[in-house]
Structure formats: C-alpha cells, structure tokens
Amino acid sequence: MTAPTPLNANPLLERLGGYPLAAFQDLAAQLAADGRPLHDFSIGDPVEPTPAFVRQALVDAVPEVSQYPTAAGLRGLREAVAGWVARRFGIEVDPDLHVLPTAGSKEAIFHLPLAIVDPHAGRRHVLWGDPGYQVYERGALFAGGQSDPCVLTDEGGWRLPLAELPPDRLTRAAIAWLNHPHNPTGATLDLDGYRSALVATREHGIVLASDECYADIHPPDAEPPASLLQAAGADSADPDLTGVMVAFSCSKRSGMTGYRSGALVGDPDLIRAQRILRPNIGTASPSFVQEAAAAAWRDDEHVAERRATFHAKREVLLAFFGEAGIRLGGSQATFYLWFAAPGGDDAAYAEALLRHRIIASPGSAFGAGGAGWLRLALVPSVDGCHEAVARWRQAITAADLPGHATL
C-alpha cells in the first residue's frame, strides 16, 4: 500500500521555528513549578494590576447580547486615541480618517504588510533594525515580502540610519520600521532623527512605519520620547501623514497586555486599506475591550503612576550595575535594561544566571545584532528586584558568574 502523501505546510514555519521568546515563558513556568523563588526578567509582561477603573469599564460594557465588532472600531475609542495623541504629542488627528483600533500593536504590526507589500513586485523588502522585535520580519515574510534587517550598534545608539543606507536597499523597500523607545535596547530617537528618516523614505516612496508602543514608558524626570507623528506634523495645524503609520498600545502604558488593544494612527489611505483588509482576518477587539481601552486612553494619571513604579525598579538595578561594573547600552526609556554580557557571551551569561534562578533574555534572541548583550524586563516587583540583586551579587562574590571580578 502506498504511504499517504504528507500534508503540506508553509515552509516558513519550519524555517523560522517557534517564536523565540515563547521559550522563556515555557521555561519560567517549568522553574516556577517547584515553588522556589524565581526572578523572571525575560518577558515584558508587567505584574502590576490593571487599573480598577479600566477593569470596571470593561465589566460595565459587557452586553447582554454579544455581537460582532466592526473593523473600524468604536468611534468613542477612536476619539479617545485622537485625544491622547493631541495631549501627548501636540498633533491633531481625525478619528475618522487617521485612527484605527487594533487587537494590540503586535497584531497590527504583523498584518500591516498584507495591505502594502505586493509579493510579486520588485519592491517588496521590509527594513528593520536588528536586534529588534521579530514581528517586523515575520509579518513581512508571511505577506510574501523579503526581510532586510539592518544591524544596529551601541556606537550608533541602537538607531537605524535610514538616510545612510545604500540607495539600492531603499529603492527595493516597501516598508521601513522604526521602533523607539526600542525593544530590546531601550534606545530613544529624537525629533531630528525622525525627520531624517521621513525625508529618506518619502524620497524613495517607502512607507515609514513606527512602533511606539513604549511611548509613555520613560523615567519620570526625562524628556518624553518623541514620535514620528511630530516629525510629520509638529509645525502644522494640518499634519501631512502621507506614507506614515504609527502603532500604539495600551499594553504597557495601562497594564493591559491581556486585553490585546492598540491602535494605528497615520496616512488616511493606509488606514483605509487596513479597514478593507481587516474584516478578512477578523481581528477586531470585542466592544467591551474597546470601551475599557477608551477609558485608559482618556486618563493620564494612571500612566504616571506606572512610570514611577517602573522607575523605582530601574533604580534598584542601575545601582547594582554600577556596583558590579556591568555596562549599559541604550536604556534611556521603556522598562527594559540592555547590558553588555560580562565575558562577552550573552548565552553563557544567561545560562549562568539561570542557575541562580534569574531569567534574562540573551540579546541574540532578538537577532544577530544582539549578540554579546542581554535584556532585562523590569517585571518583578520592587522587592523582587532587590531580592534578585542580592542573589546576583552573591553569585558574583562566589565567582559563579563569568566575566566578573569579585565584588
């Protein structure tokens, strides 16, 4: 009897393998099962409670009869996002033309190329910074595009210098992704940097997409990070958002990672294309989630409180890094700290920390450009950060971590 023909599978699944950071979630669950203290700095999923008023807004909005949401989203949510953009960046956007609610920024980033990239055209490359968020690459590939990573460096401030790329890379690109504050390095980009990138992409007809899901997470005494929206319209009452798309998220600013709620803001034509695309996918958030998100976008006080909490954790780790001679890179904003691996091998250092029940993400998990660096997500409580530092210090003192002189 002839053996059955194996079922087809998208070869990208085998080529790319599992989502790299998912392995850390599995590892944390395994280690936590024994009940001993675990200090997990790997996945950027904060433990602070979602604000009570957000949770109540969701409960109050759960309908007696559940019906499908629309791809355009609730107008009240679009208005709330537009109001936040005006307060935060001083840019007036039209909630009907420039704003589209999404099921989180990750979903929006992954699906964006489906409405932009022509898989049969010569211009189908997607530029992004390596190390970086793997979704830029994966969204491009599953849309039939080509990934074109640009290696970022500490010397270059972990910034993607689009204007300095060779012309052939720009002429074949359909989309260029910026991400500031940057994951994994925490690097920021000033307004001149955004302006330079916008000039380069407009000159070559590239969609400039900016992932700004950490825009509200920065040290309380620091200048708030700039936005691509400001570069496109800071000097005008009528911003020119042609070729611009920015992704925002409630996840980090409002402790709503499990709600999966974000927004795209930008070029009306690109927003219109997404509105045509998205009913085919069916990713619209439930109406009660949208109501909770609208409540979150309307309020800035809870965001300031979360910033203060992240800063308290940051201060604990920064003091220890100074004591231990651990070198930082980037780390101007977000709740991530990016540090050079003592001894130079990020995987070896991560494995050594793991023996002491401290989970850090090796930089190479974010691309080849991250080799030799590690990322800490400031997820444990302030007390948890103190406990992790004590354990870390003890390991250095016992000469049980590579690349350190004894404290």
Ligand SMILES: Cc1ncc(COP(=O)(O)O)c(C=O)c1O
The other form holds:
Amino acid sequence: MTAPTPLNANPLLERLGGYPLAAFQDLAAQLAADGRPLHDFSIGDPVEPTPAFVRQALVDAVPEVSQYPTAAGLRGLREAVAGWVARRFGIEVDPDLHVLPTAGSKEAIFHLPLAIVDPHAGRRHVLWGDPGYQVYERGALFAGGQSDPCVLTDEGGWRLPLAELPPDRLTRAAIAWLNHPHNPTGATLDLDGYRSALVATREHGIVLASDECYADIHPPDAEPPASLLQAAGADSADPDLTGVMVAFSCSKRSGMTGYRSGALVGDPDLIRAQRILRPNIGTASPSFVQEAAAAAWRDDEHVAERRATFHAKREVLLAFFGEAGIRLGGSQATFYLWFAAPGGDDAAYAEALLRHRIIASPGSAFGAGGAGWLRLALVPSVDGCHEAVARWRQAITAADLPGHATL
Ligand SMILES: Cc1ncc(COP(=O)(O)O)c(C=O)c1O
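Switching forms now, from the form predicted on its own to the form predicted in complex with this ligand, please provide the structure.
Below is the whole assembly, all chains and molecules, this chain first.
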C-alpha cells in the first residue's frame, strides 16, 4: 500500500513558516509572566481604550436573532466610510459602487489577489516594498501569484519607485502595493508620488493597491498624509478610480484592533469582483461590529484625541533619540519610529534591548531590506514610554548596549 499524502502538504506553510511577528507575541507573554515591567514596542496593538460611544454602538446593535452578514455589508457603514473619505480627502465616492466593508484591512489585503491574479498567467507578479508588511507577499503566494519585493532604502525615503522600475518588471506585475504611512518605517508619500505611481501602473495595466490603514495617525500639526484616492480623483466629484484599490482600517484610527473592521475603496469592477469572491470565504464582519464601525467612521473627534496621544509618545522617544544620538529614518508619521541600529546589527541590538525588558522589532523581520534598522510601535502608554526611555538610558550608561558612546 502506498503511504497516504501527508496532511499539511501545502509547501507554502513550510516555506513561509509562522507569521514572523507572532514570535514576539510569544516572547512578550513569556517575559511578562514574572510580573516585572516590560516595555513592549513590538506589535502595533495600542493600549488606549476604544471610545465609549463605539463600544455602546456595538452593544446597542447586538440583536436578539443574529443572522449571516452579507458580503456587501451594511449600507450605513458604506455611507459612513464614504462620508469619511469626503471629509478626509475631499473625494466623493459612491457607497454602493466604490466601497466594501472588510473584516479589518489584513484580510482584505490577503484576499485581494484571489480576485485579480490568474495563477496560470504570465502576468502574476505582485510588487511590494521590502521592508514591508508581510501580507502583501503572503496574499500573493497563497493566490498562486509570485512575490516581487523591491528593496527600499533610506536614501530613497523608504518609498517604492514604481515609475523607475525596469519595464519587464512592470509588464509581469498584476498588482503593485504601496503603503503610506509605511509600516515599518513611518514614511509618507506626497500626492505627486502617488500620481507618478498611478501613471506607471496605468500604463502597464497593473492594479495599484494602496494600504492606508495609518492614514489618520500623523503628527497633529503636520499636513495629513495624502491618499491614492486624491491622485486618482483629479475630478473630486467624479473620481476615475480605474485600476485603483485602497485599504482603510478602524484598527489604529479608532482603537478597534479587536473588532476587525476596515474597508476597501476603489475601482467598481474590482469591488464587484470582491463581492463575488467573498461569500466563498465568509469573512464579513457581524452586523453589530459594522454598526460600531459606522459610528467610528462618522466621528473625527476621538481620532484627533488619539493623534495627540500618539504624538505625546513620539515626542518622548524623539527627545531621547536626540540625546542618545540614535539616527531616525522615515518616521514622518506617528505610529512607528524607525531607527538605524547603533552598531549596525539590528538583531544584536534588539537582543541587547531585550535583556533590559524593552522589545523592539529588528528590521530584518520585515524583509531583507530592513536589515540594520529597528522599528518601535508606539503602543505603550505615555508613562510607559517615559519608563522605557529611563531604562534604555540606564542601559547605555552602563555600556550594556552595542554601538553607543556612553551618555
Ligand atoms: C501596513 C499594515 N496594513 C494592514 C494592517 C492590518 O490592520 P487591520 O487588519 O487591523 O486593519 C496592519 C496592521 O498592523 C499594517 O501594519
């Protein structure tokens, strides 16, 4: 008798391994077990409460009989997203044609290629910037596409120069991902940057996908980050969203990481394809989550408060980095700080910090292009940031971290 096919036979699982940052969650849990303070800047899951009115909206919407949600989502939520897009970017989108609620932006990013990439076609590459969010690559591969990472650099501002890529790389691409404000570097992209990327992708028939889940998290006094929707919407009342898809999220904007709610906004044909695809998957958020998300998108005041809080954390870290001579890259937006590893080795520096119970993510966890850099997610409280900085300073003074002259 021949041996049965092994279970878990999809080679991608073996090849990709677990989700890279899951290791940090495990580590943080282990370190936290002894009850001593831990300064965890690794996972982008903030500690500020979800606004009370959002929680109330969810509670109020829990029905006596809870039925299957539809792929198209609640119209009220689609309208709320369209309303926010109009207020935030000055672009009018149609809630029925251009907007699709999603269960967070991660699943939307992962599933997007399933409706776009033909696994048997020559044109099945997915371009993304390395270092970057791993889900662009993973979504491409699980959909039968090819991952085509483009190395980003500090000199290039951690921006993906799509328009400068060789033509053969563009002709084989089905999707190109942009992500600003950028994870892990916090870099932003101006409107001209989006415009030139759009010219390049339209010329080559590539879907330009833009992950803008951090769109609302920026220094309060800075110009709010631009959107691909603005680049496509030269006529703001009737934007041409052909070949364009943008992912947004309630997670960071409204402190709703646990709710799992986001939205895709873009090309009506691509949105329609997602509506056809999604009942096969069954990822639609429950209606009570959608009601809470609608309340969150309708309100901007709580977002301004969250922005101020993240800004306060950023100021604490920036002052310390200045004092310690730590060099920043990117970091124009607020949610992440990206810094060059003192001594040059990101893993060694992360490990040394860990001995002082400070968890920073080594840049190489986000792709080979992140080597030599580290990411801080500004998730501890403002007080927690002060405590972490005090600990960090002590470690430098004790000459216990590589690559520093003593303070
Ligand atoms: C760049 C980027 N995109 C998307 C996500 C997913 O966010 P969510 O699924 O919570 O909307 C994250 C989460 O950290 C992220 O960093």
